[in-house]
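What follows is one chain in structure tokens, specifically the form predicted on its own.
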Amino acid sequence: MLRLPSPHSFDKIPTPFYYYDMGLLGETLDTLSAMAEKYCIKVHYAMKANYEGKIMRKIAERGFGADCVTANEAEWAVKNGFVPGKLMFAGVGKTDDEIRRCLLLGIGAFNCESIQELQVIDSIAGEMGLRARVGIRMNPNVDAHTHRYITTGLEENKFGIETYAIDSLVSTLKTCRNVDFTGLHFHVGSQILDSIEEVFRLTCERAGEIVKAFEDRGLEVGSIDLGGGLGVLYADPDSALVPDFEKWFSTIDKYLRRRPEQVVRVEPGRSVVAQCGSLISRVLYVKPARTKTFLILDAGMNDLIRPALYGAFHLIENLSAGFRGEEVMQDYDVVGPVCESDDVWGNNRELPLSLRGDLMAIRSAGAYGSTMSSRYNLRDLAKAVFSDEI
């Protein structure tokens, strides 16, 4: 059960809102923290996942970096308490407007994926009289046995620079005037759970590889990036609230070959926020009909678009139910507002008997959930509640 600090914290708030609890993202911070200074292994937060500047703050707190897929990240993350030489610039469209800020800025590098956008980089640089630190982000092929829309590893995605191309990538980077090559990154795909130590194996084995056809090309590799994609349990929340950071770290530490003064990193972005975020709505209505009966919440699929964009699971919790010790169970198709047929929470939950004006909370909803949310059908965005001020 969501935890409150009373049963009526929430009476008061107009609903739909995101509920985060700082006390769990601290707890995560403290495991992720004591595993990177274990392992050796430096943490740059995929702001992508969440950017509520006091999450970020605390984040930055840590002395962890940021890894960014905009101008607009970057600058962002500066002014939430990131340091500029901590960020990471990814992304397989970045404008030019973009590479001069993120210069300007002075970010630790880009990370190219792309032939073309390293010539253009490089011919930025030149024209500001400015030197850039690139990484290279190759695509190691590699299946995460993930949804087809979060694997970023394989070749037939759009992310990366495939192996084939790696001499012409050497020879381009030993013309480049304006560029510092720093080294490589990897990413195969997001929401890694069951098979956690075969993709990370397979990854580090490959960054392997793919490190020593570099540096046989006279090229060293200072920095191994691999990127993130430890998945969380979005079926059974509370029974891992803090991901298994170890069990990442340690399958990286087992199975990457490095040398002591190789740079190793990591992405993680989902596992850090997911957890401690709950979107809370309320039942507006409780409809029969001949076959099911709809709970209709305030909440949408605009506020939060996992389930109709990849038919993601979200636990889904009766509050009040909870509060009034309601023993009745019965299934219900849990649906919101928005006027699309797949804006659907779940459908046949079962739950406590569930009546109008009843709070109900969606967990897991910490990533994602924000940042990805919109004003369709001109519906206001929800707002951020945290459990120290409450």
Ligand SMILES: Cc1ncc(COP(=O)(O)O)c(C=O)c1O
Given for the second form:
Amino acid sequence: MLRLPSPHSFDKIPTPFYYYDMGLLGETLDTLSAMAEKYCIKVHYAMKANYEGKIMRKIAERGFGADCVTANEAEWAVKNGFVPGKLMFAGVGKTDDEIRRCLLLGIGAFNCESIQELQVIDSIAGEMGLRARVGIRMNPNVDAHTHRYITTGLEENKFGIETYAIDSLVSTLKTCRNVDFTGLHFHVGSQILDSIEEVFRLTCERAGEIVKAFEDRGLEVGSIDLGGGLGVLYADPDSALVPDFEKWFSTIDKYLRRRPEQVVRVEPGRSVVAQCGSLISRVLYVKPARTKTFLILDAGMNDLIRPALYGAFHLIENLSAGFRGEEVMQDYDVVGPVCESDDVWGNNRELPLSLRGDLMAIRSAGAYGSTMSSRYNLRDLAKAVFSDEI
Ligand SMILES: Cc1ncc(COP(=O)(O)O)c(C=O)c1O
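Next block: the form predicted together with the ligand, after the form predicted on its own:
The complete assembly is shown below, putting the previous chain first.
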């Protein structure tokens, strides 16, 4: 059951809203910091998962860097306490304007995703009289065994540069006059849970081969960035509120060949913030149909698109029924109000008897929730509410 400061904490707050358990975020960051130190791995928070200012500031306080995919993200990270030199800028489609803005900001490195992009960064840095620190995102062709929309490290995906291009990549790097090559970057996918050891063993082995290929061609690889990907337990969040960072980091430690002076980085997003966030909604209507009962909530797919986009599962809890001590259980199709038939939170969900006005928590919504929300149907955006402010 969702941890709440008191049963009536939400009574006066207009729904739907995102609720963030800042205590849980703190516990997650404690574990992440301890593991980063134990395994000597640098953390760059993938802010696409959640860029609420208050959350960003709490993460930045730990001294972590950030992984950004737009110049807007990079500038927002700096506004919220991240050090520019600890920012990584990935993404297959950086615009010239974004490259200029990130050079001015003094970001840690561009993670460059094509040879043409490398040439563009070199030429823009030259025009600006600046040096660009550049890592190269390679595509290791490793299957992350996750949903195909969040698989990023296979040759069929648009991300990174394929290994067949290493010769021309290295010769281009050697001709770039305004670029300092920093290292290599990999990110094979997201929500990797059961297969984390297998996927990261393969990724580390491939990374080792690719590092060697660069160094054999005379380019020293100073840092190896293995991206994000650690998954969270959506079906039963309370059994693992803090993800198993140790399993992930120890796998990297075991399988990645690294020299002592080589920096190893990761870019977790989901695992840092997913479990601390819930989307809180109210039951608008209980609507019986011939074969089922619909529970119509005031939160919709525009607030949290993961179920509609990926068929993702989120645990749903009826908080009010919990406070009432309701014992009767019933199956419901829990849906949102948006005018799309896939605006469904879950079919055949067994829940306590639910009434109009009941408060519902859609759990594990802290990552890729608010950041992917939209104003579809011209609905208002769900506001953020923090546990330490109510
Ligand atoms: C380059 C890069 N790094 C890190 C991440 C974060 O992944 P996750 O949220 O699974 O940890 C992503 C997510 O797509 C990404 O594209």
